[in-house]
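Only one chain is given next, in structure tokens, and it is the form predicted on its own.
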Amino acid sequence: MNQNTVLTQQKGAAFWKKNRLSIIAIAVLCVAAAVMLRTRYLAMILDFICIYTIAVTGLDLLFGYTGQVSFGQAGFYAIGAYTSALLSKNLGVPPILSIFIGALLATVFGVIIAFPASKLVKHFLSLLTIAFGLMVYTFVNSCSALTGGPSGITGIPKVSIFGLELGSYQSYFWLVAILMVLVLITKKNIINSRVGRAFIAVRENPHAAAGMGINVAKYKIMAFAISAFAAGLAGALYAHMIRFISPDTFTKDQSNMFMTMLLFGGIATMSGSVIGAAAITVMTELLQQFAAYQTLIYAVLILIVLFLLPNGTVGLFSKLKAAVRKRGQKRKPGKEGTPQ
């Protein structure tokens, strides 16, 4: 055996090691995916995971990595969906087209409102973002002519890539698990980045960045546009996914489940946000006779996060693996035999 193949040898050793858990948990992931596959209802569920892992994932980077908390992500998600629908159903635009237009038109009114929004902070930006979310669903609700109003639009054109017809739920999870994939791995490269640094810089002491010479306002309004992106991509994926919109969709409550999925699986991490969209869809379909208590449900969450899971499922995994970790090096043998 020669040296560079012992190398190769000690380095996948080393890179399954250090990354078993996760390999694991990915290996698991795509088998109760193909399984679920299999069937309309639970394709639907993964659908739904998927588009609500992108709405998080912006999210994440606004609120876990800035610091900037929204409570108004359905106003945006509700511009994406919209946007896309009266698009690729009035106008004929191709469907993969307009659901990039109606995130990057969701983008423009996340810079508008990042605006003032950079200048307040706490409970005086979470009415901003609350007022906002309130200002889409007025206007989607009572503008019959354009957005059908309370009755909303019907009939959203299916989705085609190059002739293939995205009809099923089965044939559209690959489109929104690709785009959900991209949108993961740009968060990394982002949080990676000089960009992400000055995220960080920004959450920890907005004063003490701007000493450094960091532009916080300019940091602050591109976390919001990269969060009203993903919410309005998430959005338009939606309407394309359900063909049928209403301003129903679009209520506070949406914005609660996004923040609630958040805190869930923990904020500033890579899979807080797939964990957390995971765990309250499946709870919410399997609580749907307590639809009328979902803003209740949702608080308790919140509440529950708050005081037992601080840092969110994520921060649970990593206390109980370090835990496991500690134990198993104390018993772990000394050089002479005895327990170190």
The other form holds:
Amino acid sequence: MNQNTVLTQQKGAAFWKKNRLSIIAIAVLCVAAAVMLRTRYLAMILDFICIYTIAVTGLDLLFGYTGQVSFGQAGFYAIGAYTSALLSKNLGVPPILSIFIGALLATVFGVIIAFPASKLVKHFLSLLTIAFGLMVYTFVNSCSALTGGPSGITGIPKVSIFGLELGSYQSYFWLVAILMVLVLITKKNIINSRVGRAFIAVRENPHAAAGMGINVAKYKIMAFAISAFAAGLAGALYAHMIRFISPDTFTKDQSNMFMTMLLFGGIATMSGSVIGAAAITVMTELLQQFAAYQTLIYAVLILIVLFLLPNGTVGLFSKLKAAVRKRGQKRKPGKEGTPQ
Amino acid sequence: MLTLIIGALMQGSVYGLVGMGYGLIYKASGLMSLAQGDMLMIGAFLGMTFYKTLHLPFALSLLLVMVIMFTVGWLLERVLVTSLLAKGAQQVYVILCTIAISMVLQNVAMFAWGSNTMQFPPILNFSINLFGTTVEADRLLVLAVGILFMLLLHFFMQKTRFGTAMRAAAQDETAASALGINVPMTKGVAWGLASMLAGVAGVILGPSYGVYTAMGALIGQKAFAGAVTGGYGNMYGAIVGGLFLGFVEAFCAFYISSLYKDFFAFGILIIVMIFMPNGLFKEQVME
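Please give the corresponding structure for the form predicted in complex with its partner chain, as opposed to the form predicted on its own shown earlier.
Every chain and every other molecule in the complex is listed next, the one we just looked at coming first.
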């Protein structure tokens, strides 16, 4: 009995030592979120961070882990948003249900796109996804009968769960935050599973992966489907948060923004997509007066990441951590050496 | 009907010119630039500045644009792409880099020339009566210049020493450099030529299109669609594919709806990628 408590204590200490940085970071984030939730504007930014994190997490599974590029995430984002908005507004489907229908429809499109994409080499894949994004954009922009054309859809219903209406940005935060955490947990589980290891094998060397008995096309399609689901979910959440959507939101700048967030945060990491989404969202808000040059900011960030920070912000952190640890190790022997 | 065909030919030869640039880059370096469309836009703005603001003769303006665009493309390859590849970056990162460059170019153009659509004064200010329909001479000029540059590029690649060297380097880098061909040079020149072609397309398209910062993005992507349809990496494929796309677009706009012409253009790209990814000229794109 006593031994057991000691053991759990030791386990707890080991867990603390191993994960202390993440635990501290999460605690700080919770406090920051609690403070930010008191203001409507800051709560909106928080909501955006959660929504973008969901989309970027999906993209990370596709690009970071499976090595398949997509510059058309805005297309899935649009499908999710428009499906959910139209279903809930015109057919009276409860938004909480229509959000998931939107995400599922995006997944279906993801699979359709993935079939040819799983066979193409990288540049053609980039272009196929760009073309897909543009097709969705042109469709929502021109099919006025269904999507309202350039003027978009207004008066999208609010989300309500068990009679509880999430009308304000503050209350909406709980929905998007819970979904974000669920998506992140799912991502962690996928990565640590057979599927995740297959993704990484496909990224590192598709031929070797195929040689090991991995069905490369199947996993590529799966990665596409997951990323499309995440983007569709994010789009649907966006639609019910702002309660107005128009084609302007779903241009290729949006796809590039997701890519910038992912690269800036760091690919193939757990925290990268969160950090990237948060950093770029905050940066965009801070530089609001230069909104006309927004794409320039993305471009400069992409170039900085490409040339200076190949592993994004997360890579920078781990470099710093390694440097600090190195210095600590250097100092320790000296301290212990003197008393003798 | 004739206007429709001439419009299609005009649009198609522009796609062909830009698409040949994609082919050149792909053949020479195995890479892809998504900044081609914005090179077209910069070319159009430069041409407008020389021709309209500085009142230079048209031929001189075109020549200056060609020289400048060649340098821009060459520098892009020599400075950014090469150093990126030297870091061991994957090809996807080069594509990302060119996307970033295209955003930078758009912003530079917006900064330098403003975000309004500008009027490019007509080059040949008269109309021609062709089989009973009047056609603006500028539209025919686009076609003529397009064909001229396609022929010039063909002769450059087939008949000159440097063109032969470029083709050799594209076929086998190691063997070519063993024979004393400066392979990095051929790559730089290919990127330079590609952006030069795009610049030329921009200048001649200016009068009938108007000049604005976003003009290049869509043309660039459609030229890509044309290049893929024809067989990516094949110069002649790019011309045929570009013309094909020009016709599809013009006839879609006329018979179905001009709202959906972009939708059909990209739909063709996706269909081609699904059913015949090697294009009309059978280029290898699968892994």
